[in-house]
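A single chain comes next, written as structure tokens; it is the form predicted on its own.
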Amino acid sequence: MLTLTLLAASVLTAPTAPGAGSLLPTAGAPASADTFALRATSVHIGDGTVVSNGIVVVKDGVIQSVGNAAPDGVEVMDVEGHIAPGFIGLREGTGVGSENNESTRKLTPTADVSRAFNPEHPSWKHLVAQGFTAVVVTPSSSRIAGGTAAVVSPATGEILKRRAMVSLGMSSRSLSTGVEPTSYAGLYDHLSKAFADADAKSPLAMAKAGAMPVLIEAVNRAEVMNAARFAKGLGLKGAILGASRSADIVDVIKDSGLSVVFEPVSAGASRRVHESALALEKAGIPFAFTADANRRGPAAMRMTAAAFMRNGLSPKTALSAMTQNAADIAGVGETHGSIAKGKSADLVVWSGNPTDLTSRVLHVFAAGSHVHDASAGDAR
């Protein structure tokens, strides 16, 4: 079990025994409004910097500073361990349910996803124990135009961003035998008079304004590079989920100057598969990945970031890939993503490097609050 000491911010002394006297508050209670710092054995800020023997102060849920000291005065909690940003998966249909169904119309843009999220649907806190702070649930992939997705918090239940991205779906699976559009010709012939009719205060009129980004559905070769000149065309930022096997389009996905962001890989994924994210890597593209933790389970993510880097894909990338960029893709990179000045305390305890299968979790922060404790087994 961790073992947390209080220490004198200027005073390092020998841990006391297990249990005497931990700050920590039982997972689950509200924040404090007092500062309070975390020591770990590594800090690693979600960018690829680690700091070793690093310090995390907060205050109101606010990270105040990283390094290696803390203000005079300033309690401070060693944890013997890793302390990493939350987690932030994009793409998930977890508490949001039927809501979210809609079979008879492929254009529903005004859509508002925000609206069907359900903060005590009982999975959410499976996201926690595995490290997820933020996750953004979208509208179904079956029409080609679903609305708007949010970022919500698992552990709090709250809302972090509503409108977070407009999710536009460009693959075989918002087509159908039943309702047009029928084709890929059809399905872009429709997307752009929805764009070009959009209101100007509507999601599409927004998207293309560069006011908010786009999250377009994409699998193939061919949809991938078809979405990419769609999206440049339009001037629309965001980025491609799909894009599995896009090692030899690169160039086309840098142009439109899009992210990607991966679903999850199995274990008997094609090389190709790797290869892209490799490819992606070096071209300096960024990426992130689905949590999609109501299809696939909430260790999918990190699962499929450790099949990337067992193929190549560095530790720095894979990590940054879970956290800086997701924020920054989601549209909440100035406040989530990263252990940073002035961003919300959304901390992980990891018993090793958060990239290794092997480590576990054993604290996760939200805002400042203690939200999870592994040895108590609870989430909020």
Second form
Amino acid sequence: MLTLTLLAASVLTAPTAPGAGSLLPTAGAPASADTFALRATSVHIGDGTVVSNGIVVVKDGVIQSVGNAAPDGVEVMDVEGHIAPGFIGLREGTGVGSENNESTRKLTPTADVSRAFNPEHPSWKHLVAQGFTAVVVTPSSSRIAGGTAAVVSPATGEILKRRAMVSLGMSSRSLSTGVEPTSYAGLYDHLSKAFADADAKSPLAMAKAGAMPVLIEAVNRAEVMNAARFAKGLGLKGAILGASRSADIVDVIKDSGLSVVFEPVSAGASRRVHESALALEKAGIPFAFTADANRRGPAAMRMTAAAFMRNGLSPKTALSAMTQNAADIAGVGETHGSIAKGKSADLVVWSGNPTDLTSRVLHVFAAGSHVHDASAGDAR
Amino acid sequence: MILTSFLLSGAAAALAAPTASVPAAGSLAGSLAGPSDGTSWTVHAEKVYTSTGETIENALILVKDGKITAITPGVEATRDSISAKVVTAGMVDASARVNTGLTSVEQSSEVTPSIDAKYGIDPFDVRWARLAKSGVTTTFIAPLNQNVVGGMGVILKTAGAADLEKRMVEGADMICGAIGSQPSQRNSPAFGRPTSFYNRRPTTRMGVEWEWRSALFEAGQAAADGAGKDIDVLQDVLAGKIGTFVQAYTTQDIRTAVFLKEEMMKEGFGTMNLVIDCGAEAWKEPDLLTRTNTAVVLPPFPSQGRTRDSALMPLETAKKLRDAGITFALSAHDGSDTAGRIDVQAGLAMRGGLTREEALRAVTITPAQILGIANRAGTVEVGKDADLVLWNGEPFEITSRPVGVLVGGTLALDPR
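Please could you give me the other form, the form predicted together with the partner chain, since above is the form predicted on its own?
After this comes the whole thing, all chains and molecules, with the earlier chain placed first.
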């Protein structure tokens, strides 16, 4: 909630901010060309450090500085609460429907899922209200090489990065009778051939060269072990999505150099799922979560983090998983995922600690634009 | 019906059987700590059936780093040894069906020789532990029988490392396929669903045989090099370098398999190394099998009259194969028939007329020879893998069961 101090002291005069009470740029307005600064009780940088009474300075949608001071002439708006980087979720299908599933073929690695992204879908605002400023839209799990994933902003509708990741389905979800291949052996056969035959600069060739990360869906331990070995053999970089019971094969994952993306977990999930997260944390393997808001609701990712924390995951790792680690896995870690100079001003103002389930989202800024104001009655 | 009631009462008896040969828990526990890798032990048995024809009494078997390093006859158990009434070699199931579902076989084509079954195997499947506890220490896993030529099988230990590569055993390379109704069962005729590849696959036994013959002819007539992965495999199959493991339950299907081999020989393509899997009616064609030197892996004895594909397999089947001099192994297959355990199959074969020694060989050294792993498995001899079954009584008696199992020195079932 914004304080009276803010109302009185702000010098923001953005012409696009005609909002009655708040002098923050109005929700829904384009990125402000102006400079503004926010001061919060705590600023969670995203790498584990927390700046008390931190000030974040934003100019032209980009973070200028984070610390305890603002440049002369820039008025500082106080917010009561915590500022954290916007959440980033892997795999999101809101508004995509079945447009990400080219069901006649199992391998269409050059397909571009950003063309299935509908920025106008009404549900995106629910993700924004839960603190999401970026999600990765992926081809369907039922494909083997369904195309390239894209990083998009649910808040601004921008495609932040198309052809961000090569999406590979290497689990039984990608196999069905009726479309070739129908077996694991066939899957590996086709995929090996597709990588071998890939034209230079095509997504698979780029993945092999380490220039484009992969997002490999592999669910059970046998699938994860086979996929990790396959990725290592080809020198692929990226993450395995779905390796939820991997505590005893952490060494194989570590050896592959891949990160992990967990699917939504509830508080009552198997002990082995929780042990996996702890084992990965201990082994120093970065992991993130899927958003899956279209299936599990916009709060599923936060609930997943909370469920893991309830079983011993550190809040620091949980927040990294929802921010910087996710950005790194999606290949946008240089520009997104933490509150640092030069990065996109994707900021969420929380009523309390962002990993605390009792905290609420008060404001969301996407690329410096004030896109959500809870007090204005926006969807939450 | 008689069989069923026999089994039911037998199972109850087995459950109630006291494990008198196993020392009471706690008496040895303190001194039994092996080295940290848990693959070194001493095992004492009143009798060791070695599968070589020899029985060693009061033997102390020394296991070190997963291998049998010494066998000392005529000695008492030591303070550190694990004791059993009888010890045999770990059993070998040449036709196990652990975790081979529809994703183990590439159905988009009916002939897929270069497909590798290993990708379809889940080393974490709970059935591995069950199999190990039943005394099976080595298995041959084939792709599911939905294809004419399904792909390469894998020889695997049933316990040990979770890592599949570490559990694989180097042995005979064998291509796996089927003759009979299985590969054609689910396919539709040409006027069926037009969008599916199933409608171009064989729908009859005749069609299945034609697919085999056409694939082998194509390979036989192709250039020796550069004709592609599938052809390379089939050329090795024709030359006998890769074995041919063909599921054929019925007389007509067993004939088809043998005739195919003979036809390929006549064409000058080579001598295939044929093994009949699930050869329930092999006993009806002894001459055919002996003249082509074909080994047989039997399916489980049917509990309800007939096996799959309606083949007739009486209890005398194993005895008849023995009398004809045919190499045969017993198998619990997918574990769905007749109590699902390989020791029960051996017991039923004895009921049909095999001696205990013969039944033992049919679940140990013979399948090991068929799989080409007799250098490592199949007998209790110094230098072999420490694959051992510890019994609470005479093996294959209805009141006996494995109470301890070592797989490559790893204690998969602890008798203590």
